[in-house]
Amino acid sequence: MTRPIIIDTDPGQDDALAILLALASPEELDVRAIVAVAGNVPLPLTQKNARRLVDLSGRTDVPVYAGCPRPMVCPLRTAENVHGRSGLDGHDWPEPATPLQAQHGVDYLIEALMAADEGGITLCTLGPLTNIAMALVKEPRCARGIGEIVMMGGGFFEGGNTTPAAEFNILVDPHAAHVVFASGLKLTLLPLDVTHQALATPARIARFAALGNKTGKACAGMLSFFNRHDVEKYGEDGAPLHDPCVIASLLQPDLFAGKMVPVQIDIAPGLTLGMTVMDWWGVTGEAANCMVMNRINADGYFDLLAKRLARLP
């Protein structure tokens, strides 16, 4: 049976092979929309490469909103030296031809989740949890149309990735972070626990360019990009290859493994602004809240990439 999702992004090249593999899955994976927010880079780029990624793979029919251009309360943070100043470096990208929905990408999730039907749809989250956040505190009861939040998001043995405590995506909007960890609903986490096992090696780059598609060559030009920075942080043969980890375990569950854990978002100014507190060993007595993923098969997620990126154009 398809499952229902909607794509929340802030591309980053990482994003941009999760946003491919779920466009590339339509046996499986019913890509309702897509929403940028300002992440990675700001909005006017994350709606622009969103657009760029849907030319990208002649899904022409998935549409594009753009939702929050800042965070709940913090300043925006972004990585333009992680992901270049495109959002997209690596590759030669034309100015898009999807066109960019004029409704507002929150009064989008809204509408989408309202009519839906009780937990009908999957939120695929990539980046800072900024819409998701607002569209469940504007209108609270489009919460009855989310059957999961699956979020490309923290660490816990393996810290973060931006301060010693916090991971990227969870830092930039914390806030909106606890709305979403607070509510109550069905979360799953792929944390930096497993995306720091799933290496985009040069011999796993080389499969994608010569995989003989335009597709192939664009992802192997942005993750030879993406590499240089995190290959020099972390000393490791190639770059983590985050965001496609949430559409991976959609698509081939038996990749991962965890276990369900309580989650809570650390919201005040200090060192560990914007730390998942997971209580791993049970040690709080508090309810689980969260399938905290922390094992990867990684030869066969990039497998799963390989064989689905060769099917676009």
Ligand code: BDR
Given for the second form:
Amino acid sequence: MTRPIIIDTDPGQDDALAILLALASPEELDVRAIVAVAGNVPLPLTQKNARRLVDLSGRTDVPVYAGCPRPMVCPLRTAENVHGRSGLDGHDWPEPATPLQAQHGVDYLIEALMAADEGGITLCTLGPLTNIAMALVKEPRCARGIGEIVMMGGGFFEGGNTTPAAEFNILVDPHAAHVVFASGLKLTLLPLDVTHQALATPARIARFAALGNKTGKACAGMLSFFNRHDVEKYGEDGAPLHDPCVIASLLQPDLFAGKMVPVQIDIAPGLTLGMTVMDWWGVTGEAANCMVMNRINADGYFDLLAKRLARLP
Ligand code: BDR
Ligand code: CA
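Counterpart to the form predicted alone, namely the form predicted together with ligand BDR:
Whole complex next, starting from this chain.
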């Protein structure tokens, strides 16, 4: 059965591969829309990048919306040092032809979720959780339409990638993350503990380059750019390919393993702001609120990506 999803994202090279993976998988995933949020780069660029990806995939039936230009409380923090000035550096992108929808992304989310069957939509989040939290705050009844939220964010045993304690997506908008993690909705998290096992090594990038299509070339170019920063930072053979884990977990759940645990977001100002505090060993007696993945079959993941990206133009 085809699963209706909405992708909320801040592209970003790894967001790009996640979006392309979803758009290449129409038998399993009915991508209702892509909603951009400010994160890796400011909103005018993330919404433009989302439209570029729709163009590249040929899936111009998928509408793109722009959501919030800044986090709920904190000033916006971006990551051009990782993703380059455009957010999608590493490929020569034309101006997008796909138009931006006029409706605000948060209002679209509310409308789509209110119109959905109960639990009918899976939200896939690849960036800060601002849009999702804003929708839940503005119209709490829209929660009824959400079957599950599958998120890339956080980290526990791996620590943080933006501060020692916090991962980028959660740190950018910790208050939004708090709203989502306290919502009582069904949650699945793909944290750094998983994504740091999924490295875009030169051999894996070469496989994308050799696909023989425009998409493979664009992905290889973007990942080579992405690698230059992370290889130096982590001293590994490739950058962690974070965001496609969200889509891969829907397409092939057996690639991942994890456990239901209680997760809370630290929103107190200080050293651990934005930390995803996970009670991994059940020491608090709190109820588990999130399925947290901590293992991945990385070869299977890159195999899935290569096979699906080969389907696109
Ligand atoms: C997350 O932060 C962004 O830089 C990536 O796109 C990913 O969503 C990893 O921490
Ligand atoms: Ca992202």
